[in-house]
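Quick heads-up: it's one chain on its own, the form predicted on its own, in structure tokens.
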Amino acid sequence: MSITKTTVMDKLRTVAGPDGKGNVVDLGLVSEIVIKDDRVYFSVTVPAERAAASEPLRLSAEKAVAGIPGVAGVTAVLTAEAPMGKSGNKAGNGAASKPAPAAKAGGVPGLPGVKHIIAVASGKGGVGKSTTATNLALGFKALGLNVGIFDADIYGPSQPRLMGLAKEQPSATEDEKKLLPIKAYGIGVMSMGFLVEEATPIVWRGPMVVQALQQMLFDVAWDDTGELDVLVIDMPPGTGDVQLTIAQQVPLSGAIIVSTPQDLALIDARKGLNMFRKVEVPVLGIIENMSYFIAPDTGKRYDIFGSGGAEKEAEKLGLTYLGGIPLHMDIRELSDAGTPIVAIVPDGPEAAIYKEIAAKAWGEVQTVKGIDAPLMKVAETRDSLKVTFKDGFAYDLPAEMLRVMSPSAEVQGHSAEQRVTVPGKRNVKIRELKPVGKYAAKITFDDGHDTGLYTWSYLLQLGEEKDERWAGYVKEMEQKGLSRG
């Protein structure tokens, strides 16, 4: 049996309206029905002052539609219209409808299975925010972190295409209570783009979008393959009701602002920055996208959109300048093909820029968290590194362990199944130790390996889990018939 809007409307006529009068359809409370294969989405409009008390009504509507043969999932959200002012206009200077209150009062709720949430935002569209968010997430992955991406742009979701997942659909957990993120390059992804056809316009009102985002965010099993170290939220452009609600109701560890160098983009970026500051979300720094162009035939640099605007803005506002990303054909072509450059050309110069920005941003998270730069000392024999943190905890990390557990080595293949087990490093030595900013250290080994950036949090994690990690490595070696050399 095919699912149609008529079928859904007929079923919803069995749901009583507020106070048990009439039904939600004939009362004109149902709107914005979207059907995607075997999943149904719709909104139920209720008075703003009764939004919190209308949760049973929403659940009844969901249950009714779930009973239609062939329906595998239902999402109903409450739309609460703003109250009318004395002039007859909606309160708030004609602002968007008021969203229903957060489910949990008394503070921002945590997101189960996620340690940190970082919003990647811009004050305006067209600055390459989504492409930056994708490669930034892969940069976090290259640091050895467990990473997810949440595409919060309901009206123009980009992550399915950027991650090569445009034809994928999410499945549910065994108890059917949550959706499973779709995996690409070792990263779990969730987006409205998985649920609605790419060419289908989303014409939902602001409150419906807000509630849909909240449900998609909190009703996803982000930790299906282990607790996430960081969830990157690809924010919608601008500073409207949706962006403000996410900033207020999602437990953000920090926000990153993406801009281009020209003055107009920086004006809008400043608006985004001020929005986060007003709701007391730490701004981790500014990224300047399309910062410059290097002509492939001559090697000459062209500052097409100006030069250094974001860096100067960051300095003026007392923020960290995370770095500049060039305007490069490979970044654009690979993104359009669903094969992001950090995943496909991990050793290229552009990927190196994204990785360094990710490490710098992660360092800012650790600063907010209170992890300061440790004291590091290489042993005279150069076969170990002593790392001492300001809280007094000190760890001796063998050079062999640092080499075989380098963040870059751990993430080759993008997943645990494809991860490389590095053999033959029993006698490896540390050739050079160089701090990188206030967030990481770069270690060069005498076998030539020097591509891993060891963040302070990663060194702390290696120290705390030293015995467990080493036992796992030795077991892998035995299973694969490899030798330490």
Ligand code: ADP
Given for the second form:
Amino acid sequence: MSITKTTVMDKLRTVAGPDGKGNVVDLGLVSEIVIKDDRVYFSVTVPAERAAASEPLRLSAEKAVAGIPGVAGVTAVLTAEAPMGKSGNKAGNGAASKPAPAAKAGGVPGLPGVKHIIAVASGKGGVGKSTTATNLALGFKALGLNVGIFDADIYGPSQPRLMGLAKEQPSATEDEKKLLPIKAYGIGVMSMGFLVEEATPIVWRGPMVVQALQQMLFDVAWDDTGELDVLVIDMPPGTGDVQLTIAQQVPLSGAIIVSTPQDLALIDARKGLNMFRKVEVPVLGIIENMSYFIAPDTGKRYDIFGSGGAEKEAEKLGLTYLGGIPLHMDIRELSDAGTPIVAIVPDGPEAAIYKEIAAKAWGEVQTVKGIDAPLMKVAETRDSLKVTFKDGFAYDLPAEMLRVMSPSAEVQGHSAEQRVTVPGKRNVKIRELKPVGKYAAKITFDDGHDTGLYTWSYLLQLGEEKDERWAGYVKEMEQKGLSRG
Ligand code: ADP
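Having seen the form predicted on its own, please provide the structure of the form predicted together with the ligand.
Zooming out: every chain and molecule, the one shown earlier first.
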């Protein structure tokens, strides 16, 4: 008998809600049920402040569904309902009219206990991104930095294996509020791979993946042994929606792109580069993996792809060339064994290369300069935002304009015909303003919209082109027969 969503729903009706009242289905907490090859995947939404305490609920939901005849496996994840401001009030229950105080401009970026987050990304899979992320993180460690690794490669989490932690399971902090990263070689690691087996194909759709990742990222006590200098994120390969959303919503200090020499000249590495540039995450540089070949028997170097080409290519793209890593059997064998080369052979020539790259990348983090942080002030009435740039230019940007010209649509580069024109926002208000990293602010509106990072340069552009853009919007509305509400 094949499993149906209805059977799963019916079974989940036997699972009580968070307060022991009602059941998770009728309370509307179960979102999206995916059934593939007799495996069932779904998520249960719980209030953010209850996320840590809701593990028993998740387990009973998983257990209930596992009891359905024919079900080969179940994966249930908790997704947190976004809290409103710091008060934890939910939207839409009357509390929405009480706006949260605006965050101070230039405040601390979003992830407590972590100074810098660096994404390690690639235009496509199989270029050695995860291997490079691991050894780079160990290179940072060798510089004396306090380091963590977050494995966001949800489609193929490999950090547990690479760091020799495949059999580990994370435990919680004493107050059970957060997960403790698992330590290997002095680095704290967190990965979806600890919770889902590596072989399990993850078939969730984009938004669910991003929610699950964000929840994980923020639910880890990264600073359990002191503040982290740097958290390395092993990104999912490619440049789809999931990657774009991570780039937009995680407060990144910068990104590093891993590429092979062949791909560097081709489209994939450029796609990765363009994705970060669009959302204005500084690209710290590019690492050329499998740059040349070292024969294991003789140690002789073969420049299979010629030499110096990648460096020139990087220069053409306006990118810092962080260095080339050889294709070497030891790198692969030690990775597969969960004993990364930088940790196991710290004085070898390969470790020296990774350490040099880490030092160069760290230097880039320090020198990354964008536009200086503007002063941002939300009006008393919360219907506009005043942005004052260092050079003295100041712009009043109406909440309605910010809302309908949200950058999440803009970065997709849609033309006016393709673009979804957002109507009916005449009275929208700014609920919260939060600085993100050193390059952007996140704005939450009182209609619940909170995606999209407003980079400082996007705000500058909106200010400079305010009148033309507004006229364009009004015209688009007219053409589509829509109204401002
Ligand atoms: P990605 O994360 O891009 O999918 P991985 O890091 O999983 O790639 O690497 C793919 C394969 O290539 C792995 O078997 C890994 O051990 C191997 N590999 C990566 N970098 C090197 C290298 N410099 N030399 C030899 N093998 C490598």
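Numbering follows the first chain given and starts at 1. Everything numeric here is computed off the predicted structure, so don't read it as measured data. Think of the rigid core as the biggest set of C-alphas that the two forms share within 1.5 Å after superposition.
Core-superposed comparison between the two forms: CA of G324 displaced by less than 2 Å. For G254, a C-alpha deviation below 2 angstroms is recorded between the two forms after rigid-core alignment. Shown in the overlay between the two forms, fitted on the rigid core, is a CA shift at G188 smaller than 2 Å. When the rigid core is fitted, I304 shows a C-alpha shift of 3.8 Å between the two forms.
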